[in-house]
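Only one chain is shown below, in structure tokens, and it's the form predicted on its own.
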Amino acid sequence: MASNVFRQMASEGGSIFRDESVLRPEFMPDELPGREREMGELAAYLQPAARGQAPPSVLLSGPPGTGKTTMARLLLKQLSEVSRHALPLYINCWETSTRFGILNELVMALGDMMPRRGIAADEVVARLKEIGRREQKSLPIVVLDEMDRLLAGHEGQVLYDLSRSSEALGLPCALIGITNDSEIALKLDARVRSSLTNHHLQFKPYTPAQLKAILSERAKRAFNPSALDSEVIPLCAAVGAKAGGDCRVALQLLLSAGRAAERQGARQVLVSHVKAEQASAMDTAATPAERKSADLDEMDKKIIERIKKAGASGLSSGDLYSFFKANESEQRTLRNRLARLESGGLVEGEGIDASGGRTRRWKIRKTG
């Protein structure tokens, strides 16, 4: 009889694991540490919540990786456990990137349903403010990831929807927006702003020592005793503060020089392993799209793709428009997710004389 061969992996290389999902983005830690003073700061700010008052509106900014989404999703988890009066709803405006489509999940959140096609975002404006009108239990309080996002593509109104939302929509609720962009504030609505940036915490990038601190304790559950090399996290934490003090880059970096090691039939995660993964993600990542195309939705992937096959001659947004068959709706969708993907750096778009007009030609945009 022929042998179990995952039987057969776990005994011979079982001994780098414990649980390694716990170095994964989307793993959810009891405690952030280097970001105690950001932790008490934004508690402050959604006590209210625990009371079913509705809090003020807040502005998390900062680098890739310093904790500004895990410690919203933290604090709205503990907020939830003490009070039934909170409604936490988390939205990445990468996946969610329109007023409608937010809109929507949140009608949704406080459950009541709409229509998904077909009907325009004043309509779902009209039911928010039906669900004001009755006896509300729930305090929503949404978190927007990305909400640069939003600007990008011409959406800003939702900003305004959800910062003055008992005027705006008929029901109290509170934004929490997270942005990688530092200087946001000068985009938005000069409503907005007055709103948004008068809480706003800025997310300094992650020292040497506070990766070191973080990898050190996500190390004691992932790994097993002894699976470590004493020189591992200061490199993974070293890495990640070149990176700009990108607590995942690290944290990603740890973890693939484990899988490394497991793969190896190693019984240690050595610096060797280490090296080698770094050496490795650096000749993968060949392209701002590659690098971000976790990132993206199946539509956006289909837009680089197709932008990407036209080679140096680009591609102009009517072509692409042909491609998708799009009609005059679909062709605004199109030009809001380009402008997106033009924000974050993955293409560039030069204004074109053609028949009829300007239009746009779009190509990859290049590193360096």
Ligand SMILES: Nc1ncnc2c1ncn2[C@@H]1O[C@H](COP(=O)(O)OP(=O)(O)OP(=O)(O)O)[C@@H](O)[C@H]1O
Given for the second form:
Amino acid sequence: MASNVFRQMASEGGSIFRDESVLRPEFMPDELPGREREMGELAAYLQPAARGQAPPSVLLSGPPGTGKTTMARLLLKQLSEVSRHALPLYINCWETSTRFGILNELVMALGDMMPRRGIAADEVVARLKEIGRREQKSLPIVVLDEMDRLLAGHEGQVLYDLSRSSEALGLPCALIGITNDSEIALKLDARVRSSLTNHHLQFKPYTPAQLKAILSERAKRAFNPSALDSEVIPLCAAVGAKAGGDCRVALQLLLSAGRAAERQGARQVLVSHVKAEQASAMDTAATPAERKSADLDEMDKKIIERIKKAGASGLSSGDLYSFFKANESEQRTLRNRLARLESGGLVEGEGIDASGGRTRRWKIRKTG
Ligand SMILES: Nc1ncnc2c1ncn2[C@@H]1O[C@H](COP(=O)(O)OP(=O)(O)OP(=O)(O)O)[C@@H](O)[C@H]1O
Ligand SMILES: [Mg+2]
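The structure above corresponds to the form predicted on its own; please provide the structure of the form predicted in complex with the named molecule.
Then the entire complex follows, led off by the chain already shown.
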């Protein structure tokens, strides 16, 4: 048989990875080493939901890559495995950033179809009340991830709706809010603050030892036996710890070092692979905007792209308005988006927000 380079590669298999997908961001681990205490606490708060009773609202806060989103999703999954009552609804507020959008998703999760356009938030509330009056078996557990985005966009009322859902929407719901902003309590409306911050889990940066434990667990499934030099995991863990105790950084580095080793036909991932990948990651400087870009909508991406192109000197709001040929109401939308991106730590604006803020200069934030 004539030799076929792909067949040959397939039969040899990569010597490095057993299952690369275990290191990708979308992989859902079934255990969270280093977060046993937080996991136990959140599970205890949510326990009533397994019996169909509304649990209290819970706030999860902490720096990037500390496992907040993963824990919330994992517990929702486990909860729906044991309870027919719990109806998990995960919403990322970078994607769905309005009160209307969120309540609309709730209506749809409860099985009612809603026309997406042409109706107001009040009508969605009316629809929810109607659902609440019918016999109601399911208990929605709503996760609002990156919830600070709602405050920046003046959409905070939905936090009241969901944290006081029996009064506001006429049906019981549970709310889990997630944010990077450790000071969010100060920015919340008093009525929301009292219910949301009563049960507050603060996620600390991971220590090097915790990151080592997490990476070792993943590596067992991701790599072939003896495909890793013994110093690789400690190094990736140290880099993640230095980047603010960020597990995303550590996992990403381990994955890209593995890929580099495989590309080069090496038999083991070595410290030199990690260092080379680390250097190139620094070159391309993963700004917070890039790390979270999977969560941005098209318009946000365009805005960030434009600001990035302007480089170190930045770009004024006025320049952005003319680039997008924005009329008055579109300028307002752009200003809201900039405010959200700013509070999300993705861009920074210099100058004051007076007279339409045309002269504020925008740059990409490099650290955060
Ligand atoms: N304890 C853990 N065990 C296993 N994997 C973890 C753990 N903590 C975090 N991870 C992994 O690290 C990555 C980042 O975690 P996650 O997205 O949950 O962070 P986050 O706190 O929500 O960050 P951000 O605030 O930036 O959204 C994910 O790929 C997740 O699977
Ligand atoms: Mg998250």
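Just so it is clear, the model here is predicted, and its values are computed rather than measured. Take the two forms, find the largest set of C-alpha atoms that superpose within 1.5 Å, and that set is the rigid core. Numbering follows the first chain given and starts at 1.
After superposing the rigid core, the C-alpha of residue 41 moves by less than 2 Å between these two forms.
Comparing the forms between these two forms on their rigid core, the Cα displacement of residue 318 reaches 2 Å or more.
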